[in-house]
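A lone chain, given as structure tokens: the form predicted alone.
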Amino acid sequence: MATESKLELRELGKTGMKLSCVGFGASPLGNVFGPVSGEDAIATVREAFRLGINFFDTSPYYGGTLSEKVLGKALQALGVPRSDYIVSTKCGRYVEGFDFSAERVTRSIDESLERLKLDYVDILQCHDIEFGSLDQIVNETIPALQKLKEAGKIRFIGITGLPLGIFTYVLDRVPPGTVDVILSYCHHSINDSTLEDLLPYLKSKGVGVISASPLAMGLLTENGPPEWHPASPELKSACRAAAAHCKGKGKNISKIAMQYSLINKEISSVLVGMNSVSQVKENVAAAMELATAGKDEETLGEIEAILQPVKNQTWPSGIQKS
């Protein structure tokens, strides 16, 4: 049997790690979008790893710690060396609220490691820092994470959030090399590409970049976004029109959106939530097709034209997301 091609690996900033260009978002394993059985979770993670996904991202917030527990069991079931996969979890955001204090984030990593059945995580990220005090993140949280790094419980430090300005605020106030990675979401998709403007700055700081939500939290899908989605009626309407246009051509807007997000190789990994073997196969197939055949220039151009009037239209943070 022919050996299957594997996903492209991309360097993450100055960490020395190489992440699969498609990353496994494990929030759905916390039953965030409906129930996932333990067997299905293990099968999904196993298929992802088999097809070349080596980067798995979770948080104690997802499913009220369930995502971490399920991912931990699934990774253990792989039965492969720990160095074969990269795990990222988060701290500071919990079901009961936000707490970026040094005491809480220090306790948080021990809880996460126990749930994940790991001795260390590769990346620990401050989760959605716009909801806390950015000065506390700079002066208290990140120094606490540096101590965890020295203790060997984490290898690298990251920050996440929606508004792009939070990244420059923090990175301009911490010593160079303190923050290794940022995770941005909903700013590198067909309808909003503003993350690209920040890439030269992030590169100058030596910071690796991970992007999540290539489908803009459901906007760029045939089914459309969930009821709570904070986008304006105009943006939702334009995305519906773009999805219908694709469908009329026999194309799937989600696949084209996924490929669009993968094009810029300065973004190390595009995180996508997955909770089934079929979703894993679809996402990997989209990446492999892009690598071999290139992007669908014609359809992408038509989608961009439809979305142009609402391009880079953002929405307020503060909305529940998974």
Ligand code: NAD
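For comparison with the form predicted alone, please write out the form predicted together with ligand NAD.
Just the single chain follows, nothing else.
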């Protein structure tokens, strides 16, 4: 299947991989943001690939393995060579709980590959490491992932989580080149841009950067976030006001939020969760428009002013302070 658009590709650290600047977050395919039918999932992934998205991210945790199964089916339905797309999945976080032991993550990749119908994944990431022992991640989990790399089941190793301090903790303790990529979320969007401060450090470590949740897991959408969203009532209310302001002037806050997250090219891919063909079209169009016409400075400035009182407000995550 031929792809259509010229969606920008960006190098991911030292991996040699080029990721589409808009990445496909597959957590919605696990019904995390509401039900998605099998046909809609296949059509959504197909449209994403057709429009130039080559990077797909999932986890055994999303929808209790449902996201991996649905994504696997949808990728197979594309009928294109495996080397035409890049897949990342995760290990250590499951609906049953967290387990970053070498034994569990080694078993995990085999289970993931079976669900995804793949022989290898491009990136395997330790999922939300702030919920485990960071010393275990350094001394046990990552060495186990290195063995999986040698076995050809994964090409690159990553770590993910919310508090930014987890990345420096691990990267300062592993041999250089062991961790290829970090995935940060909810820290590079209009309401919270704290990932920016960490970029020079990550570059010095030669680590590729993926930033997820440009819409702050639904805060920066007209429909608002799902029930489980962990933001404070104050942050939710400010984002609601910003979305209403945009709607009032005929603008869509999600488009402006996508464009904001895409501006910094040191971030290789902005992972946005999508569950419909129309969302794929909108998010790719936002990227294309940014590349040709630039951002909507006026509306962005107005949103930033509304969100100023809650700027960089986050929420607790994990079992340790980082």
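If you superpose the two forms and keep the largest set of C-alpha atoms that fall within 1.5 Å, you have the rigid core. Residue numbers count along the first chain shown, from 1. For clarity, every value in this text was computed on a predicted model and none was experimentally measured.
**Q** Once the core is superposed between the two forms, does residue 83 show a C-alpha displacement of at least 2 Å?
**A** After core superposition, the displacement of the residue 83 C-alpha between the two forms stays below 2 Å, so no.
**Q** With a threshold of 2 Å on the C-alpha, tell me if residue 223 counts as moved between the two forms once the core is superposed.
**A** Residue 223: C-alpha displaced by 2 Å or more between the two forms.
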